[in-house]
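A single chain, nothing else alongside it, follows as structure tokens in the form predicted on its own.
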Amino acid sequence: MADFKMDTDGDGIAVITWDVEGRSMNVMTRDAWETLDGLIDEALSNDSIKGAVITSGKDTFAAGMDLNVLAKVRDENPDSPAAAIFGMLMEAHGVLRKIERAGMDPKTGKGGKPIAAALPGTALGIGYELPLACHRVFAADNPKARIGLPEIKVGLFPGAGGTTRLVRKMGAMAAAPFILEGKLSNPAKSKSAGLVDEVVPPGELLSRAKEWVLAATDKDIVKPWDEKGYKMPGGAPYHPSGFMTYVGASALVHSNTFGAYPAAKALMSAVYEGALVPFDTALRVEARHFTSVLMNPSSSAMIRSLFLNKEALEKGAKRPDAGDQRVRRIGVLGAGMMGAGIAHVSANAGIEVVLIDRDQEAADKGRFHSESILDKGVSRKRITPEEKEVILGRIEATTDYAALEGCDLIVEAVFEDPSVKADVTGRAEAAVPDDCVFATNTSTLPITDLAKASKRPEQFIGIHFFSPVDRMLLVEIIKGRKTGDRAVAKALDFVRQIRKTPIVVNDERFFYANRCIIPYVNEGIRMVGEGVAPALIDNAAKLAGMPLGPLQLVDETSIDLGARIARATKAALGGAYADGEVDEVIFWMEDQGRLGRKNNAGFYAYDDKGKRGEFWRGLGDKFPKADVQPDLATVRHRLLMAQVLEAVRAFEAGVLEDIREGDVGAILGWGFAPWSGGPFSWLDMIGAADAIGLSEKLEAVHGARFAAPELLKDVAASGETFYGRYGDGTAMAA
């Protein structure tokens, strides 16, 4: 079945609907766009077709385009990829250019067919793109929908003529927000911001632009770029409030990505030369600066670990067959910020809650987290007064134990201390049926020992969520040395429901996200103990892309919680505890009450109101930098190796299953710099063996932390990378 079909009513106006087979959304594939241009073709030769309406057989629009196609192109043809992917783009340009000049007079600009576009719902990139080439978009009234270009997050940029229209259409300046951040908005706020034309009641929709299209002269359906004396909204280049705006942008793209992703400088250069040239040009330079970001390997590595990675996971690529493991109703222990988070995230999923503390203030407490968050969304009118009481009502704020009954799943998540956790677990299983998961949510304690205080240790599991849990998207999921199948399932489909992307881990110290963020923040404060300029630290950090440096990153979490993490650890280690410099300055700090941003009193120094400002002077007496800094070079890598050596390890170790896992998990989980698709990806990208000899220069100055594990060593002497080797999920152990 074609992905587009068109049919033509009684007053000659073809309905061209977008419907792809077996999808929930729409994409666009490379045989649909042959077949689009087939029935614009067809549209406008035929006599009696008077205009064309593009609309989606689903209640959203489109998606937009199938990032395999693109990987495709350029994998198929290994002599020429950058001349088959610039060849495919302006295939997609000429199709876009079609429908926009819509068979009229090049010169006269008259005697063309109108052809607008009805959304019913979210339209994202291409979903997107297509529309902006018609001649009018309308939008069905739904403020669940989401439009624009998100392109840029996952290492691209609108590249089927996003980027020029959308700057032509409205300016580079109004148009930033939308082609730089990859700002969405709802159908309202599209229209406010200029992105759509009408916003209809869903019911009217095609009705609406049938009408449109009948009324429509030829001027209406004229592009203002294509109009004689067009003239760039906010100013060209060359003229003095342009030559400002693009000035200013440039500057602002560079203070947000620090120059680590080469998307965004793609995207500038795009937009600047794109604007010195007459339209159809520009659209060839937009094609050229595409090419060449897919043809970058950050960007390679960005799709892969971000789209197709991510979604692989959201799917179920680790999860065992166990049968349909849907959560219908949960228990959460503890309403502090996390358990009222998970509450928060399960209710908003349509899981019925059962929310516990030790006393009924606390409870409420939890449960009115769920209330101020649920108030924004109605104030940002994201979602109606009705819907916020009818999510609320899913929580049940009590002390009460047996109002656990009937839970088919668990999620502990008091205070972290194991005979806390383990009186809590007797306490539920008391209460709920034999059947239910039982998971912990814990970030440290190991998972086997916690399960020893239950009577179901097959049916125990760690479910480790990120602070904020509304916001945080990875959920780590750790199996215990009893933790069966069905339980890894039902904690998969947890995860799947609250829309969250899971990683599933073994059980050892840390896990696997902790193992490695851990390492990265201790770099950072052995540092400062050495002499290291704070600013150097958290600056290199940035730079290598990373969105926090570590002395803020440990200011964010808390500087009392890395010094009890630290004391847990070398309790347990003994002797073979080596980060007795970390303690030196963490414990100082501690003992200053300087506690981080919780007290407005870190690493940095804080105003009254909380606002972060420079770093604290008294850190300079207690550890005065140094006379001669490193480069900033040895810095970065410093910080980066620390993390990417750990990920190797848990990898090696069996704590981690799966590399994807290992990349999606640290981009989503700490942020590790996303513009190199995670540390797996990152190790490919510049070779095992120079990632090896990086490693031997910085374990000959800093010691064994650095030393490159055997599996590194054994990678890089076969000549292999980590993906062609383990990328299909095959474990270290296979």
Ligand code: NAD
Second form
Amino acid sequence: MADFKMDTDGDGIAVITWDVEGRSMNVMTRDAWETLDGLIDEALSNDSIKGAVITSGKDTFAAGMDLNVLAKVRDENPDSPAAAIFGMLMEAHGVLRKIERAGMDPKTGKGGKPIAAALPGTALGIGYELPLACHRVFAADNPKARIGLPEIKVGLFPGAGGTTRLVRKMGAMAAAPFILEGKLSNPAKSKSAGLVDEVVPPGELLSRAKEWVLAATDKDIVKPWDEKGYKMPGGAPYHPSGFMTYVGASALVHSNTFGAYPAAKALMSAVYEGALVPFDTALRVEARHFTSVLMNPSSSAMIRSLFLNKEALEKGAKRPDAGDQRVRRIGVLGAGMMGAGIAHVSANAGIEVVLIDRDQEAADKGRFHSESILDKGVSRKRITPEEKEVILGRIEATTDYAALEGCDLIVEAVFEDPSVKADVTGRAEAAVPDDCVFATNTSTLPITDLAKASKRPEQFIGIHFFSPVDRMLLVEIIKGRKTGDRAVAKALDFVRQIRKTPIVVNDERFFYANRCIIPYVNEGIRMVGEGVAPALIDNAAKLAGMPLGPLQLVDETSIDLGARIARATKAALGGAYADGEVDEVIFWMEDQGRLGRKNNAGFYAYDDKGKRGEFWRGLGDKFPKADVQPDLATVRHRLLMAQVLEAVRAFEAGVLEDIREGDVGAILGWGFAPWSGGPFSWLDMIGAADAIGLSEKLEAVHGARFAAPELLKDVAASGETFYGRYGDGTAMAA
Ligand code: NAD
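Target state, the form predicted together with the ligand; input state, the form predicted on its own:
The next block holds the full complex; its first chain is the one shown before.
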């Protein structure tokens, strides 16, 4: 069945309904475009049709473009990929412009047919660009609906006229949060921002849109930019106020992205250049810049990791077949920073929570954490006071293990001490049903060892959250040696319930994320000891696309935690420990009482209110800057290769089973340069042979930690890429 169908009512209004069969949300495909184009032709040419309403047969309007299509256009046209992409975009502009001009006389603006959009719910990407081309946008008053243009988040920008139309509709400054940051809003906020024209009760959506169509005059359907004398709100680039906007916006974008994101740059160019020319030329300019973005390997890597593979993992690409394992009642042991966060996200997902700590005060404090997050939600009108009470009502804070009766999952988040963990494991298992799965949130202790305290090691698993739990998107699921399939399925179903992204890894020191982030932080600290300017270290990291430089990151996570991990690692590795130079710096910082942000004193200086300032001067006294500083590229390569080589080693060792998880996990877990699509995508982008060249150069100067893993050598020798060889999820190890 076609994705769009058209029915004309007794009043002569054509209702064009978008309803993709077999999908919970509509997504746009090339075939669907053609169908829509045909229906628009029919509506405009048939004299008995007075106007049209475009709506959806679902409770949402559309999730956007099927990004598989975008990803494929380039690959399907190897001889002239850019021309194929540009052609596709101009076709889309043609259809949308046809809707917008609606058959009117181009000179007088008379005689067109009114076309309204009626959005029952969420409308994203092309799902909002299509309404934007219509003459009036109605949205059902559905507070859960999200409306906007999130393309920038997957390395694109709104390329079906969304950029050009929104800037002309509201001005560059007002449009910036929507096109540049991908801000989404509910219908009420969309109306006050000017994204939609009317918010109506859901039951009246279609009738109100039709009423408008019947009453619309010629003037109602001419867009401001198609009228004579149109002036851009806020001023065009050569207007004094517009000038300020464009100069400021450019600086702002650069300070946020450090120039690492091709889509942000291309978007700015499309906006600026588009503002200088007539509307139809601006659409061509937008299409050219969008083409350049799609031709950039960064965009396809971002789409692959942040959209296609992220979604595949969320939908259970790695889930063993084990029946429905959704969690109904969860026990959380330890109501500290992590336990309180885990209790909150669980209650928020509708799960009954028993939150246990050593004394009632600590347990209550954990529940209070949830209350304060919910209070913020109420004050920002994200939830109602009633909803807050319902969510909070799901959390029972107690010291009594008997309350765990009926739990089907336990997540333990007590102190990082094997004997404390063993004790609570035994006590919880005595209270829960036999089939309850037991998970630990440990960050450093092997799951297989902790499972020894369990009577049911096949039901024992690691579910590793990142801090802060309510904001971090990734959850690392760790299989111990004896962990069975049902426990994996349970963990995956739980992560799906709380709407986070899972990766499933095997049990080895630091699992995956911490295993790669530690060498990054250590490389930065090591450079301080060598006399590299701290500003060069952190700025090189940001220029490489890392959200935080290594020195800022260790300040945030705390320097004593770093020192503790270093001591434990040294104790475990003995003679094989190779980070002595790092310890010299970090132990000294610890001795100085500079523990990071938590005590307002770390590699950076902080003011009394905790605001981060410059690097701490005392650092330079102890570790003076060397006279000759390395070049930016060397620092950048050291910081990136430290992480990337470790990711390859993790895959080689079978900790990671799937490079897709390696890439998605790296971006969501520790913010690995999202523009690259992840460490494996980055390697494919520069080519395995060049990566070997880099690692040899670094190894010669800085030592064996940069030695290329055999697997990288093998991929280079065969002339393959990681995705070429393993991109379908092929496992390296068991
Ligand atoms: P925390 O010190 O903030 O909280 C631990 C809580 O456990 C405290 O409230 C404590 O009273 C409670 N507790 C201790 N012994 C107990 C017992 N016998 N019975 C019941 N409650 C007990 O620590 P945290 O940062 O929340 O870390 C908890 C776990 O999560 C650790 O295993 C840690 O490695 C892991 N983890 C921490 C982070 C992080 O960033 N902090 C990230 C991932 C994982």
